[in-house]
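Single chain ahead, by itself, as structure tokens, in the form predicted alone.
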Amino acid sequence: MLFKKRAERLFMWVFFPLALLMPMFLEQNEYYVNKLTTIMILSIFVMSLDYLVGKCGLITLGHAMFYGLGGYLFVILAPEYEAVNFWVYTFYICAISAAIALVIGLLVLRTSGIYMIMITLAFAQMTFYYFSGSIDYGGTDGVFVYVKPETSIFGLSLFDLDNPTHFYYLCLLSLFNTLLFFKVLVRSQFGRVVDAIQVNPGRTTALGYNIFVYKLMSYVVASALGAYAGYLFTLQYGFVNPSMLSWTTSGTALVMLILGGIGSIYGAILGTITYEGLHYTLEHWTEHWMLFMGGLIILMVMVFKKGIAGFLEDLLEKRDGK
């Protein structure tokens, strides 16, 4: 079975209906749907940085390198007024980025805990820096894109990407691939190497497993997962800029993870749903909302130690046990 906790059932059961309908209930409201589709784009992000961190073992900070990259290769590659093609792009923003990912992981991985967090910190930053100072990209206020691509497959169009509606379930349905692509990896022979070398790595290595060569790949196809994002980020607001770089990105992914749950892959998504909705709810209340948030964090923190989707999994086995 795929999902075999019985919060995870539970989750899919309830989230992926309810999104399915969401649209129905906010037609008149193109704010509420682009708010939700935002949580969708940014769920996707802090999931692949949930595979890094949670079932690799691999903290960064500079894991909004790619995110940002998703964003900026599109503008590089894409005509600037000319509609192309929404699969053949994500062909090649996701194997560039990927390929960008296997370079650098061959120098990062090589490091680990603190060390690693300073490389990948550094990386980012000479990225954020690099755009922000390039005339070329806009510098700081980033670039503007015009036209947006176009989805036919043989000449079918499937979503019309200026159609806010249409967007929202682009995204939902990246973001339902996305979770069933990390849990057919973690159920696969190669997730179980991944799960053997955080508990062993020495003896996955007696076993004749190059250790090197799995954290590589793992970091190459989270790294591609999150230019995916930035992509999706970038299409739907019509820009990029190097904030989508810097390194408070990257942390505040790290924070929406944990709210969620390190390691569980769907707590990704409790996790940006419960952080983007203490924003919206705050910053409508008061306006040194960021005071109120931060406690609310730490006092979150505090209760649900293994994370919301932690907690969901402990209340349902204390209520199957009785």
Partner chain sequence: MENNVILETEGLCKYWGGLKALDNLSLAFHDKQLHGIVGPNGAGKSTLLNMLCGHYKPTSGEIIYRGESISSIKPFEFARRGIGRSFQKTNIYTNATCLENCCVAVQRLMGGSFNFFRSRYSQKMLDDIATKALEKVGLAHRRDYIASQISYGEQRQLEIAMVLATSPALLLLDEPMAGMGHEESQLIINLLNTLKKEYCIVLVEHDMDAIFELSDQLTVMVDGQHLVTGSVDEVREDARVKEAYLGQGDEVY
The other form holds:
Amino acid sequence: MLFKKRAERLFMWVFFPLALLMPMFLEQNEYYVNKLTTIMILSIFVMSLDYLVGKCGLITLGHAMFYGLGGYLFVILAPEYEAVNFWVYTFYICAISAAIALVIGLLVLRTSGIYMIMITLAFAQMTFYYFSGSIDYGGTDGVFVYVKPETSIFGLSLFDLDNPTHFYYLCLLSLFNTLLFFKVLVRSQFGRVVDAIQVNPGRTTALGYNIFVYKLMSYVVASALGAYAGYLFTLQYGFVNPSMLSWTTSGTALVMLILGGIGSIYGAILGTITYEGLHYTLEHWTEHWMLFMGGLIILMVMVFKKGIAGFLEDLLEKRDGK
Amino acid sequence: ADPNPIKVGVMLPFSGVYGGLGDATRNGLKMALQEHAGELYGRQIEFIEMDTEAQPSRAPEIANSLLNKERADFIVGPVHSGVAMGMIKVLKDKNTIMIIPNAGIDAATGPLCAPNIFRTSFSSWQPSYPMGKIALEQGFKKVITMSWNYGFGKESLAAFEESFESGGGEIVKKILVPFPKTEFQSYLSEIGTIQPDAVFVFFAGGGAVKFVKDYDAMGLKSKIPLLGAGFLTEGTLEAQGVSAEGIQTTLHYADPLDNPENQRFRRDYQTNFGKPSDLYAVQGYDTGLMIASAVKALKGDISDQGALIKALETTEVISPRGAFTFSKAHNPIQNIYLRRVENGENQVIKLAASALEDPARGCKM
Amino acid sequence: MENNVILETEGLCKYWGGLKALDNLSLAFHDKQLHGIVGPNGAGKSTLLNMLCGHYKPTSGEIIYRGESISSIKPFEFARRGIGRSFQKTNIYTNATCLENCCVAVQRLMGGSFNFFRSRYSQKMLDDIATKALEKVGLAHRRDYIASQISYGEQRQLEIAMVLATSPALLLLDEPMAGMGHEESQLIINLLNTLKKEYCIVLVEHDMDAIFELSDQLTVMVDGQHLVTGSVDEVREDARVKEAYLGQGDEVY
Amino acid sequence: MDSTLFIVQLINGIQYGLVLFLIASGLTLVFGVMGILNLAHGSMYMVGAYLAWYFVQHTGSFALSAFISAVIALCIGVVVERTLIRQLYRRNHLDQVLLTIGMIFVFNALQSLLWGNDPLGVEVPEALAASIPLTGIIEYPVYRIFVAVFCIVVAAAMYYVINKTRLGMLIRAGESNREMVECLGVDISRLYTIVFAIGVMLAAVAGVVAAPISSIVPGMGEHILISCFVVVVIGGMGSIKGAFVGALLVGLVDTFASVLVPELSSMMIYVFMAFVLLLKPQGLFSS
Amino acid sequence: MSNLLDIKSIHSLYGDSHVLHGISFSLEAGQTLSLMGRNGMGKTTTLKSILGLVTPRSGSVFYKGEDITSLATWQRMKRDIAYVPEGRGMFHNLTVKEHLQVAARASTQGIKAWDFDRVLNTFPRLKERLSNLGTQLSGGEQQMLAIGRALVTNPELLILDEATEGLAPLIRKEIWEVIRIIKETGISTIIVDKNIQVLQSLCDRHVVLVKGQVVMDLSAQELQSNLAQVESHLGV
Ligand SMILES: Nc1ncnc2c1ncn2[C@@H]1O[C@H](COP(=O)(O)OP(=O)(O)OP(=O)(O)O)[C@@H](O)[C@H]1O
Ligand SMILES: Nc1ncnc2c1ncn2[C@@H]1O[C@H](COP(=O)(O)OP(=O)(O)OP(=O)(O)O)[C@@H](O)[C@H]1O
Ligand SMILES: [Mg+2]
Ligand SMILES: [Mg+2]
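Structure of the form predicted in complex with the partner chain, please, following the form predicted alone?
Every chain and every other molecule in the complex is listed next, the one we just looked at coming first.
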């Protein structure tokens, strides 16, 4: 079975049907559809980070680099005033990001622990400053995407990216696929080795695995999906800005991830919803939202020792136990 | 009268480095609309305030929420040019009015100009352009220019260079410091060795404080005059202390500006908010005036966007900075003053340019 | 005898800064024999094992496996050629079941480790081989226990099972009986007694009873250097060994 | 670049490096030596600068203000360790990330509530306000020389305490095995409270000392935070000597990059760090 | 009470798993006590409960007549207890020299029988490794260092958990000799070890644990007569 834990199954049965129906309730309000879309996109990003951090034990503070690259690659590759094909560019962007991740991974994965955190940060900061200072790509002011891609496959166009509801469903579908993909990946034979490496790299080497290759592949896969999320984010409003690449973006994703529950994959969605939800609520409630946000984050670290997902799992297990 | 309030979305930074600017702008805005509350044909004003955190990547989302969720009639913001880009992306040609109370990015009233986008502050070009002529008048031939390597800074330097070089001046070096770095020591040493006639800089906020203090501490101020776009000494004088004395800047406003509107404004602001007003408060105030006057002109009915835009375009804002009108690109046509810091205040020396209009390059409106 | 040597070292050296942890060691290990290595603490026994399995790179000297020098290959390739090892400190996947521990080992042989989609639970054959390895060390009844929940002795057994599951030709064991009770030790001794009929085993151990009982060949090292190699009886009676390692008389007061 | 300018830039680089070391010193202690990932370190730097400003306004004396600020920071450190950090020693490093990011939010909000968002400045104390001529028309402020000397003193003191005293050994031992330290009859939790508080105090003192030569603005801590981590990591975790050398190198790299490749200068310290870590994956002076 | 240590019906748990089921025994001053049992019977847990590294759910520990159950570990150790843990507890970032320096102290009575030099003379092997880090030692060297580190605190009660683990026979003898010497100076010792012959000749009391319970608590003479039964508990 793909979803072993009760909490996980419960989540799948609650979240996706709800998400599927959501736009019907929100029909009159485009904003909420957009907001939820952003949350889906962020969830994909955070989920790819969760795979790296939680499943592979590769903690990075440079994941935003790929998020940003997803956007900038589109701006760089696509002609400015011509609608390109969404699927083709999805492929381009994922492939190029994967290639970049391959090269960077070759360097970065030689280190581990805090050193790896810092060297991934270093690469992210380099790209951040590169785009911040670039003349061609708008520097700190960012660039616009004037024409959104069209989505036809063999002439059949399913989505209209300019329609927020369509875009919402595209992102929801992407999120669902990402979740499924990671779940399958974790359960796969590849996943077994990755698990082994995370728990005990020395032993895994001694069993004859070239652990570097597994780490590298994981890094590449997660980075490509991170870039895909960035690509979606760019398409949502048609705007790319270097702040997508900044370390605070990586840091925030990490916060969402830890909140949600590291290593649980679906926790990424919980974490993102919680963080964004809190942010939204507090911000509308008081100008000093930071105070409360900070306080709540601190509180949650103390209460949810294994993140929200872990908390749910314990809750349901305890009930089962009785 | 229409029982529905006029919704004014306020998209400003209330936290972080630009928090002070956002706060002052909002105060000015509210003050103006309060003062003119009686002339709005019974319409109430409802403010919806959103903290942009000066985060460009969040800008589209917030703008979108004001547009689609709150259905704001006016959206006022932002301070930061990157955020402006994100907002414009969402708001361009939509049925709400966007009024920029600070962000100077030339493109907003240049290539990206739109009927529903207005600006009550300035374009980056405006405050810096007149300084080129003044530098020449004061006999400076060789100048080093310096700013952060970002849009606002680069546009400011370009405007200065435009007028300075066309008058025969020479830019001996252009230093672009990566944003938001504030470690200036090495650049200052370089300036000290090159020894130009003067230095023209663009910095604002914390960077401006640091730069001015370092410039003085290195002993350069007394030997190489420091010129700048007005932001160098705006809202930073107290922190800069004596280091700022003697610095000359050009800007569309100065606190001690001698006109009745300004005197009244500064007095009222002080009593209302318990602290002195500043440039950003003025810009917010003028934004309020502009909204009020348009509502008044339309007798409270702002439902027709065409008419609203027309009313806004033709407004003459009687501002503390002196009256100004709007160019075709919706940017103020305004006076620029030459100021010098004396006793901790930006004293007005003279009018550097009167009714200066931004060239609005690239605007097809 | 020469013909069934499977692993040899030639002038093997390992220096840590100025310290010669291992100095010019030349040994030969024979197939289907248990080769004991003893020596005082810090003699370089663990260092030797660590080099034989590729964990450390030798400062100089050669490791020759089935006639081929393997001193410069990557650590993981040692295991691929059939050199399996257990560690001085128990080294298993503590959060997984015993079966899963062995499956990781078996999967390397069976392939499919780069398969992103195939479920790790889908291969019956893999499970069977892993179970067999567990059976070999007498752990079949612990198959579905989480490794951290079985006793220390059983963990050591599990580690040996994992090594066996990679079907090695050569087993390098570093103090497998350390910290183990009498009963568990006896279990391992019996196990090694059967295993040495099939594999070449290099055993480092301070438990003299065990090492004397098991060894076909016994090497004594002192301070990084080779002292003697020979049969158990030869070594036991060697005066130098008594002085440097065993001491006089029994360990009883 | 002629030789005088080169020398001036060399001095600038070293001076900047020393300031960086001072700011990173608390982090070296708390993160490098004790192994606590405190992202709120930058916030304490900011708090130090604001406190300095506030007390200079009220007492008029920089020295007095520095003293009061240090004491307050020490108390904050004790409270934070006792109430929050302590709960997390047994937990994942990442939980510390989350906790301290929460603290950043709180500190930022408090700063904005207490002192507003305008940039502030502290005057250089009277006694150190002079400048000495350096070359050509450039003068060098005495205060910066004072700061450099102060940094060196802090570095030397830290090096001595951490590496040569029993206290230092205990702190290091605690990072590797808390339980065992307690088994030596040492109250490790009190020790850690004190050391954490000293780390916090060092951050705040760095803020105080830097206040006269920097602008006091919201978010000033976050910018510096990353640089601090760069310094600690380049030097190698837990090594005071490493952090010191790392800081100087970063200072020099940044200064010369500003002159030689101005457009890329922000990137350069990261390029440098990546380079160092690729050559020495554990930093320059790791054990 | 003349007993140095009294342990009264201790129950300890790891999470939900109940490991110690009411352990009681006592140790007179100057005595040497062995704690025996198969793997996983709770020997280490008992020691940790005495030291406060594991908090017992119920029961109490008296040291020199004083109830120390609620004291923190360091407070207990301050009363001149020293511990050589299973697994050695090395500090990976301290050198051998620092390991000894950091631990060295006089006993509360001001006794300074063991110092840096005496430890090095006892374990000359360590002399050559003074600047190695704790984890850069061989297994046996680490064990020597752990014992040395305990001795330089000049304890009154020494607790050794498998302290001869991984040591060569010669060194093992050395250790037993050391323990005999310190026993003569009046230091009490609790030893966990698997070498029953040595324990037999060295210890005054023997406690046998089975599944977290004391099944036998014998004096030296009683052990002789019940040897077979003890051995069956230990699986010899
Ligand atoms: N990483 C290292 N750095 C420096 N010296 C080391 C390192 N690892 C081991 N040594 C030294 O090398 C020598 C040999 O160590 P090794 O672990 O091989 O001994 P051993 O024979 O296994 O001893 P034991 O029986 O005690 O386990 C020891 O003196 C040890 O101090
Ligand atoms: N940290 C822990 N968490 C959960 N269970 C534990 C933990 N440590 C020990 N146990 C369990 O408690 C029981 C007693 O363990 P303990 O270490 O006290 O035994 P021991 O008698 O010292 O054994 P050994 O001779 O192997 O050292 C064992 O069943 C063990 O599995
Ligand atoms: Mg060894
Ligand atoms: Mg034990």
